[in-house]
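Quick heads-up: it's one chain on its own, the form predicted alone, in structure tokens.
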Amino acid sequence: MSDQVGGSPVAIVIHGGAGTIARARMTDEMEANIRQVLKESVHAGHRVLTKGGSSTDAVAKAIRVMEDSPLFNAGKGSVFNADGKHEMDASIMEGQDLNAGSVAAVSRIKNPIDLALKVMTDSEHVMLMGAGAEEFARRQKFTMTDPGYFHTDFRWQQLQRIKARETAKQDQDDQWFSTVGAVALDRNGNLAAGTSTGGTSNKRWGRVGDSPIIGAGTYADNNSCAVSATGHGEFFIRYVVAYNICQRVELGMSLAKAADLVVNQILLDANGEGGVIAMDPKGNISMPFNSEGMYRASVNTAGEQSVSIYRDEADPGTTLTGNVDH
């Protein structure tokens, strides 16, 4: 059933990160749990849209579901840095007026996407970081979260494996890019995009990737498209991936071609691994990636749903068993 009644058609697409757990190492239980959270996330955002809510609220809602899960590298499931602590980043952007907000290197914010949203709506700035971002949060009446909330044994053991291989001067095989993100189109025809991450495991020196950088990891413009990226952040920054795609769309290239060109040619040629989710003002969805997999889910303008992890799975148009909860 189409979602065109009462305004423009609505659609949403989410990702839970590229460079996912290799198929050979994925247990049936873990895969089922990941797919369930992806489904819950995309449905939560879609419900906002079908009730007339904004694309911004839908994006924040969908991301919040993944931030609250220990299965993804954002919020609760964030990786540890080299000092055994958490430094989380997030950003959000609106396509109607290019308004945006982001935070970097926060450690006591349960849902970093909420603080990024607050920077956008209640400050004159676009990006706040570290202690300053958390001081802003306190003034906005955010409850500071005990750092222990973010500790998961899964991520702690991941850090120990990375450190052990580093000490032994062995190649790393444990660097997943499990950022989370969402892109949505609401009944008013407005696009929005958001991204949230714990960064890379064992990161040093206050390293910040592409996720909180407008134009690199997140971008939205009603005149072209909205994008949330996931992958090796340094490459996504260098090639301004999110804006790169939208600019090509604005110049007349189709969304699918623009996203594929940037991810599977420009990034690949530079040895940059990852993927994006993208949507244009008509609700067309593109989800290219050049890694083994990318956690992703969508509900398109026809109401068709998909939840996928690996390359050989169908994307938009594949209907899951059961209806979307409205």
The other form holds:
Number of protein chains: 2
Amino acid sequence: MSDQVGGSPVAIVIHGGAGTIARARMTDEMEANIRQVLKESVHAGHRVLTKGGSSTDAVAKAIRVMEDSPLFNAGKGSVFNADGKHEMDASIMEGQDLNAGSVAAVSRIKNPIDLALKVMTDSEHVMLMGAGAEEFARRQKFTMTDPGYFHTDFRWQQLQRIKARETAKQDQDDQWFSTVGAVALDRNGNLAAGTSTGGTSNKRWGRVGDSPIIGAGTYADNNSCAVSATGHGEFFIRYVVAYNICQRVELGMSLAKAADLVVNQILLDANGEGGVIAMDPKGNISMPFNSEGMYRASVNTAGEQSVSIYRDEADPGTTLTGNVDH
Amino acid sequence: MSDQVGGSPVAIVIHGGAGTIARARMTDEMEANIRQVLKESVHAGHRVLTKGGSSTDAVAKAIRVMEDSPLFNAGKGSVFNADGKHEMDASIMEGQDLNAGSVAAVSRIKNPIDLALKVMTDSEHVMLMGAGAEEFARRQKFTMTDPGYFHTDFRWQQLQRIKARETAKQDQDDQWFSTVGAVALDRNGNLAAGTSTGGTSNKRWGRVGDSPIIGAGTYADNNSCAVSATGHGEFFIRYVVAYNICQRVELGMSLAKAADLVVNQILLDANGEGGVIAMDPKGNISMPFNSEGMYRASVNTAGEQSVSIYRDEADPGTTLTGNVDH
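Starting from the form predicted alone shown above, please give the structure in the form predicted together with another copy of the chain.
Once more the chain from above appears, this time first in line as the rest of the complex follows.
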């Protein structure tokens, strides 16, 4: 993996969501499949970087792999809302110039991260939503995807279970926030971050979570760090999680300390479940979570890779440049 | 105005937008009318506070007065989007517990700030948008307002002018971002902030600005300050303006210095036009703007009031507790 030639060392970290999941509920096959897609995603993004591509392109590539997999709550595999439809959100930001793009509640875009990227590169705006965002997509020659593409039996059954138990507490496995995200550092020393999600199962009333909110779910600034978040979105909005970490880093705190403070102290005290992936301009990686697990994978500046789900899995690289801290 | 009995001293500051406006373009009558509504708004909010009401209620009350006036781009008087319709945004946050509510792109809600408040108090969510937000409103017994209510000839002519000049640069008077907002401190020492807007004239594609984004257009935390912003929304999102100021205050910077740094240095360097109103837990007020003017009014902790539009108008109270800094 360390076929880097010239320029700054590159690194990438991805997540496929965080939450409470008992190992007993996870089949070996499902776990193996998830680890496989995480690996494919992080490698695909890393390849973009080693070939000299931008961190923005690496982030979009890694996210696209997870959006195309039915195993994550983004793109194909997105959860159903209360009306049995899909409303997907995505955002992307680059650290060099703080350019950003975001879409909320799109229903017919195969890869929402691509549309967020297009909003960033080809509109004067940062955030577009709903039918308007899809009208923009049409003008930009995006193909409108048949809503049936996003149907997966797994998510449909999940919706039926939640509806059946509506008055009761949600099923435990629905406490998994399987938003996806990626953060990368490219050869030019530029950071980027992106996030994509189907939101929460059975969601109503045009609810918007943190994923499409620049500052909450996604932030990137070469002067501090890049962050993608996953968790109980309302808390991540109220605590402006991604930017909260970045500003602390900008004002002198280490990445590991800032990310840990926000996730394992501020959010934990508020009962805001979830986690983040974060990277600073040196390629140091941090991926704290206060939930039972977080799907995650990384390739650090030394080329060491990790693919993990549970809390007790050690990620490599903690003693090298390009630290991986929990 | 200083009929305060018991509890902490109270204070309130409001804005009715910022931008580039030449005095020559403003008729005496229009200017007098605007100043009159600013005065009514800030007094209405202040009365809530002196009667022992919460900062949240004071903020909502002050904003409601401006939403009900056709002179501001919020509620009645909102600009038209490219389709000749209205899509309004609002958000509110309270500093005691960081509760927040927000709505984006509602078309049939007379006072969007009331719906943002209802999202905060009566839903599990922070942000609702579009038709879904209006469905939530119906369930909460909000009356659906006829879209014709929001029609004003002034805004209709503005849209026609912009459309006619679409390929050219926008008319100068359309560079006024007349979002409204309020920030208050109540007898219990609690801060609150709120913002309401019709967005930008001729907007397309479901564009969302900073006003409904917690962290960008609105933020409140008793441990730092409360902020409501007005300006070129895309910049205010990318620089997470409201929270950017609050976190600096939390980490030790004075309110005046933090607000000035973000508005007159960070935003100005990025060509992000606009301003903010801000208040800390002691009732110190700051209202910096980097545009030619900002509609603004305040009543500080000493009961001194100000109503101003242009840069060269001095606001009172700079030497008293409850400073008013520009």
